[in-house]
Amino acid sequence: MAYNIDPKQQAVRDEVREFCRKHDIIKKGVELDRRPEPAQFPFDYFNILAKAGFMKYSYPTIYGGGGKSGLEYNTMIEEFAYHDPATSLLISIQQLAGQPIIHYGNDYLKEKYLKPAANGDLIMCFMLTEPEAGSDASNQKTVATSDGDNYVINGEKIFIMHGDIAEAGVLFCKIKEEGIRDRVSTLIIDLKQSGVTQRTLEYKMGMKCATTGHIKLENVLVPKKNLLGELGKGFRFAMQTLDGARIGIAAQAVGIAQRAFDEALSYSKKRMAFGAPIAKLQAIQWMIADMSCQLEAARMLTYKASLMWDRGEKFGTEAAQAKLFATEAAGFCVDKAMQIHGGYGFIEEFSPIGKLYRDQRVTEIYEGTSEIQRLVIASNLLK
């Protein structure tokens, strides 16, 4: 059993595990990863986990959201890794769109937006990364101008998570206007129109059940009233939106090392070598208690990090901390489970080790690089 440092996390993971165990999560994971290309999003299992709650946990009650804390999120998003990564990613992005809607949106946006994303009625995503602004992320070569009540939208964004098929998006781009200094701004844009190109990135290695898009944008037209907040604050509010999500995905591989670590410990006292169980051997121990030092770390920062979110406390440094560290932590569990079961892992049709080890390889990459967290840490401390 995972360690809580708060009850409430306990009804969180058997509300958790009652939903996966009811739909046979660990299998319908397995299914979505290997259905062929190009993998189709997959809008009935969708619609499943949004009529259930999980895309709107956090969101605000006014809005149709569940009011989760930030600490009770990330524990569903650990558990949901816990039994398929990519299932966790799916329900996430939801999450990551709607944050910049909830503390920078008027109330018309709010209530145009935020309610049907809540309800999975309408499929969000967060446009940031292009192809030559990624962990550069100032370098948008996206432009808004000014068009009377209007901006038109020249650009591309890569890498989208959803963009492939959802219907609208959190923008970030340079808008173009007399008297405005070239600087990014936030624009919440409707994809279903005339000008904008959408498609499924393929052959991803891993988190298949989330698909990724690319999209084109050619003189889109996008209402001014749809601007989030201030004129140049985007690059601020996708800092600010990232640190959130930052821990968002700290809590995913600590979801995706625990389900390694067990793997692991439960295979080594039934594997048979020399006449007794791996687990006799010193090498699988040690491999064990470094597996087990490394989860329980990167879970305690992960929930600091989510109680300073919930008391609204500054968390950039903390955030980046636990993403940075969980994540790492993840890749040397499932590398160590990996090696434990030798071929057993390595050959899917055996174990959960193989996709265990293709799912956590993006998340010391998404929402920024560890290279990135490093800057980010080094940066804050040496203010």
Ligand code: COS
Contents of the next structure:
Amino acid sequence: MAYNIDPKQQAVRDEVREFCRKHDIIKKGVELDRRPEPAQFPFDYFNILAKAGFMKYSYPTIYGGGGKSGLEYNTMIEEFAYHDPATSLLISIQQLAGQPIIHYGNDYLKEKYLKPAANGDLIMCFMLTEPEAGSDASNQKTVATSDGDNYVINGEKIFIMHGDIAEAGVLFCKIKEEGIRDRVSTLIIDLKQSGVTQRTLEYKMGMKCATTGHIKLENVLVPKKNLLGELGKGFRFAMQTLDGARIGIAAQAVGIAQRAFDEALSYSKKRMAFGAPIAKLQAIQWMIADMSCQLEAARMLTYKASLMWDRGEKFGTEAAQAKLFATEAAGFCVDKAMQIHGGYGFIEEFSPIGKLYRDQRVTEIYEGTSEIQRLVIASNLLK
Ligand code: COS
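Given the form predicted alone above, what does the protein look like in the form predicted together with the ligand?
Time for the whole complex; same chain goes first.
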């Protein structure tokens, strides 16, 4: 597949592969997947990844970041997802929470939150989803009322990655002030204070190394200087952040699809049936051919969207196309890999296919379901 990647991407692949080999990330991912409930956030593991520079990979260098391009960042995510999808998620949350501050934050917010987040000294989360605001993201029920130099926040957030332990969050809510009553705004909130309740959601199907939280906010104070950008522009900030993040999920899906493909190819050459390796059977060959096409097309769309981001072009449609296609391609590939492995796929003591199958499923759901991606693509094309 060398024709698909440039030397900088190859350098990223080599770096991540060496890191994964040295730290045995495949084994680590399985261990974390199997830890008992309620699954504790893997602080030590997070710190190892942070110290190696992966949390800040594409943060600008002036804020202590790695300064990598979108294409390099997404290649890093793809490569980690190949070894352990949940590790790539653990890394990407710090990126998701950092992006709005990078783009819309003032110097004070960058100094206070972005720099420590870059080093992994501050764990942040992206607080958009609510019990009644998932796909309908603008239907925010969390409200902020003005009280002197502070806002007082009341509301509830759910399915927040790292929300169970994060020390600060990028909070989307409606600020009750004259003129902007129904517009969403964005605040940076400190979560280790009175009025905040954080808990870990239990028994997730997959992606278990990165934890998911439920956050309740009761009369929580946020200084007014923690407003991100302008009042009432929060929904736009959320949507623009998700445009970029969706390419990351596409990259994650490409990594999962590649691993499923490699495992299926290798197994089909070894597994004997009817006196020959099953790779000799046309039924298996067709599955392998179809998987390879899905995988290649997914990778192309993901790299295209990443390159558009790097060039400063509008990429919302392409990001949604990449996310939609790559996550469904990964679903196709893990399903075919399972079919090729038979019982050895279904039972996880024999192969990684069951774990890949469980980890893949949420890629079609989070950061906008497949249905939302179709809606975004169609509405952009029909403008
Ligand atoms: N970039 C910038 N601005 C955007 C935007 C984008 N990608 N998408 C929408 N906006 C702006 C619109 O321009 C509009 O601005 P004005 O009010 O100034 O005209 C505003 O946001 C509202 O847009 P729209 O009417 O299209 O919003 P809807 O409420 O109809 O919602 C969808 C649009 C469904 C696409 C949106 O809610 C969405 O993406 N939902 C899924 C959320 C999600 O991914 N959640 C997963 C969890 S987050 S980790």
